[in-house]
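So this first bit is one chain, no partners, the form predicted on its own, shown in C-alpha cells.
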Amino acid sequence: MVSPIVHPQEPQGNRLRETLCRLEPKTQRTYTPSLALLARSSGVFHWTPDGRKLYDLTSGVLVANLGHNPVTWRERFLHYLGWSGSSVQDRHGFFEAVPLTSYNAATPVEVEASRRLIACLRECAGSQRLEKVLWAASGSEAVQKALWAALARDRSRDIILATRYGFHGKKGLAGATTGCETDPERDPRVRFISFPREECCDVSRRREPFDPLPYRRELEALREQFGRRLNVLITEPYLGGGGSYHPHPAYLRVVQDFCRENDIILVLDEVQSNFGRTGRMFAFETYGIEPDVVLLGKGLANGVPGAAAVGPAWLFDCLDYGEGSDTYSGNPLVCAAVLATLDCFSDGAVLENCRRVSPLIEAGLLGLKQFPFVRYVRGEDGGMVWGVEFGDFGSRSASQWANEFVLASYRGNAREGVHLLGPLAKKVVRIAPPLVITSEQANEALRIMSEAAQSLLES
C-alpha cells in the first residue's frame, strides 16, 4: 500500500489521507505530491478540513473557469432544473422537476442547451458550419464519437492523423490518438504528425517568425503515402497534457488548409481550452481557424461532468441510431449547467477580466525564471493558462524540482498556500486559475509561489 502523504498543520487532513489510502487505489487519481483534501471552495479558493486557505491555480484541471460555486451560476443552474423556489412535495415524498435521466428520451432543457450552444459557436465562428451537438459524458467520449462519425462516412478511408504528444483521453480511439507512435499497442490506423514544440518553448519566442513549410511537407508526404485513405485529423489548439505548448497560429492554419484541400475532417479538441481559457470564448477564435468538428468539455459546464462534439449535420448523420448513444449523454443536469455557464459568459465580463489579469500573472511567472531550476514559461497571450518548465540543476532532476515546487507551494505557510497539480510531462507545472481571479488574488498567489521557489533554492 502507498504510504499516506503527511503535511504539517493538517492533522484532520492527514487522518483523511490515511483513510483514503486504505479505501481507494492509487490509480484513482494522477500523482500530485500534495494530495490536497478540500473541504469547501469559493471563487478562486479552497479550504482544507484544517482551515488552511489555498489559492486554486488549477481550476480543477481547467474546469471551474467561472470559479467555484459562483452564486449567479448556481441560481441559473437551479432555475433550469426547476429546483429554485419552493418545490411542492406530494404525499409519497416526491416533487415535480426536470428528470435527471434522459436515456432514449429528451427534455426541453436539452433542446434549449443544444440550441444555445450552437448559436454561440456560430456567432463566434462567423459561419454556419457547426450544425449539430453530439453530447457525451466526458471529453474522451466526445473524442471517440467524433472519430466514429468521421470513420463512418467512408469505411475505406481508415487513417486517422493526430498531433504527436497530444492528449485526447485514455479510452478507445481517444487513447489511441494520445501520445506518440512509440506507445505500446498503438492502433495501426493512427499516424502522428509533428507539433511545433521547439518553436514555442517559451513566451519570449511568441513574436518570432514561424516557418510552416516543414509541417506542410510532412503532411504532403503522408498524402503521398496514404492518398484517399486519409480521413480525419485531430489536434488540440495547444498541447495541454503534453507540456503546455502554444503554437504560432500559422501552424494550425497550415493544418486546416491541408484538410480542406484533401477532404479530411479537421477535429479541434477544445476540451481543455474552451469557454475563455485562451482569452476568447473558443480557442478556434484565438487561432483564426474554423474546424469541421469542435470538442467541448471541462469548462463547458463549470464542474458538472459533461462534454460535447459539435459539427456538421451530414457528418454526424453518418452514425445510425444508438451508434453514438450512452446512458448519461445530454442528461438534464449537464444541460442545465451548460445553459447556466452560457448565461454567465453572455455579457463579456468574465473574458474581459481574463484578458486584464493575464499580463500580470504572466509577468509574475516570468519572474520565476530568476531561479536556476526554472527554464521556460509558456502560455496564451491574453489567456489564462501557462506551463512553467523546470530543468536539471545541481543534484536534482527537472522532475524533482517540479514536484518539490508543487509541494512547497501547497505548504506555503501555516495559514495559506497554492494548490497546483502534479507536473505535466514530468517537468511542467501548469498554472490555470479561474478566469475570475482578481489582480490582488493573483499577486498573493504569485508571492507564495515565489517564496516557495526561494525556499527550495535555499534548502
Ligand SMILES: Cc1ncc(COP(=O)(O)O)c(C=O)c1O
Second form
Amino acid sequence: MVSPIVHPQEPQGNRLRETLCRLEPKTQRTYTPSLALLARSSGVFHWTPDGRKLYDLTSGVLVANLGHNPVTWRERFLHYLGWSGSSVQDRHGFFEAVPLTSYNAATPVEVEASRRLIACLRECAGSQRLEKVLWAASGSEAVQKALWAALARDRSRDIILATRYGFHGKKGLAGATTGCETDPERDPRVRFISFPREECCDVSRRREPFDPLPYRRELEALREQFGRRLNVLITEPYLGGGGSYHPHPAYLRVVQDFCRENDIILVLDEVQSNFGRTGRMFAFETYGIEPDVVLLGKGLANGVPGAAAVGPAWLFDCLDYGEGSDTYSGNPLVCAAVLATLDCFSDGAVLENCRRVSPLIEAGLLGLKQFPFVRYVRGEDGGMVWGVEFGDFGSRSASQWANEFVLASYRGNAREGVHLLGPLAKKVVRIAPPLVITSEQANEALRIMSEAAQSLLES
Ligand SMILES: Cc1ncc(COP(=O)(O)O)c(C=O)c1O
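Now that we've seen the form predicted on its own, could you pull up the form predicted in complex with the named molecule?
Whole complex next, starting from this chain.
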C-alpha cells in the first residue's frame, strides 16, 4: 500500500486519506502532493473535514467555471430535472420527474439541451456550420466519437494529425492523439505536428511578432507524404495538460487554412477551454477560427460529468445506429446541467467578471517571478487560465520546487490555504480559478501563494 499523505493540521482528513489508500488504488488519481480531502464547497472555497478553508484555484479541474454549488444554477438544474419540491408523489414512494436514462429513448430535456447548445455555438461563431450534437460521457469519449466519424467518412483516408504534446484524454483514440510520437504503443495512423511552445513560453513574449511559415511548411510536407490519406486534424486551442502554452492566433489560422484547402476535418478540442476559460464563451472566438467540429466537456455542465462533440450533420451521419451510442451519453442529468449552465452564462456577467479580474491575477502571478525558482508565467490574456513554470534552482529540481509549492500553498496557515493541482508536465503549476472569483478573493489567494513561495526559500 502507498503510504498516505499526512497534513499536520488535519486529523480527520488524515484518517480519511488513510482509509482511502486502503480502499482505492493509487491509479484512481493523478499524483498530487496535497491529496485534498474536500468536505464542502461554495463559490471559490472548499472546506476540509477539519474546517480548513481552501481557495480553489483549480475549479475542480477547470470544471466549476461558475464556482461550486451556485444557487441559481441549482434552481435551474432542479427545474429542468423536475426535481423541485413540488413534484407529484405517489403512495408507493416515487415522484414524477425526468427519467435518468437516454438509452434507446430520449427526453425533452435532451432535445432542449441540444437545441440550446447549438444555438449558443452558432451565435458565438456567427455561422451555421455546427449542426448536430453527439453527446458523450467524458471528454475522451467526445474525442473518440469525433475521430470515429471522421474515419468513417472515407476508410481510405486513415491519417489523423494531432498537435504534439497535446492532451485529449487517456482512452482509445484520445490517448493515441495525446503526447508525442516517442510514447510507447503509438497508433500508426496518428502523425504529430508542431505546436508553438518556445514562442509563447512566457507572457512577456505575447506581443512579439510570430512567424507561422515553418508550421505551414511542416503541414505541406505531410501533404506531400500522405496526400488524400490525411483525413482529420485535432488540436486544442492552447496546450492545456501539456503545460499551458497559449499560441499566437496566426498559428491556429494556418492550421485552419491548411485543413480547408485540403478537405481535412478540423477538430478543436475545447473540452478544457469551453464555457469561458479564455474570456469568451468559446476559445474559437478568442482565436478567430471556425472549426468543423468543436469538442465540449468540463465546464459544459459545471461539474456534472458530461461532454459532447458538435459538428456538421453530414459528418456525424457517417456513423450508423449505435456506433456512437453508450449507456450514459445524453443522460438527462447532464442535459439539465448543461441547460442550467447555459442559463447562468446568458447575461454575460460571468464572462465580464472573468475579463475584469484576469489582469489582477496575472500581475500577481508575474510577481511570483521574484522567486528564483519561478521561471515563466503564461496564460490567456483576459482569461482565467495560467501555467506557472518552475525551474531548477540550488539543489532542487524544477519538479521538486513545483511540488513543494503546491504543498506549501495547500498547507498555508492553520486556518486557510490554496488548493492547486499536481504540476502539469512535472513542473508547471496550473492556476484556473472559477470565473466568478472576486478581486478581493484573488488578492487573498495570491498572498497565500506568495507566502508559501517565501517559506520555501527560507526552508
Ligand atoms: C483538452 C482536453 N481534452 C480532453 C480531455 C479528456 O477529458 P476527460 O478527462 O473528461 O476524458 C481533457 C482532460 O483534461 C482535456 O483537457
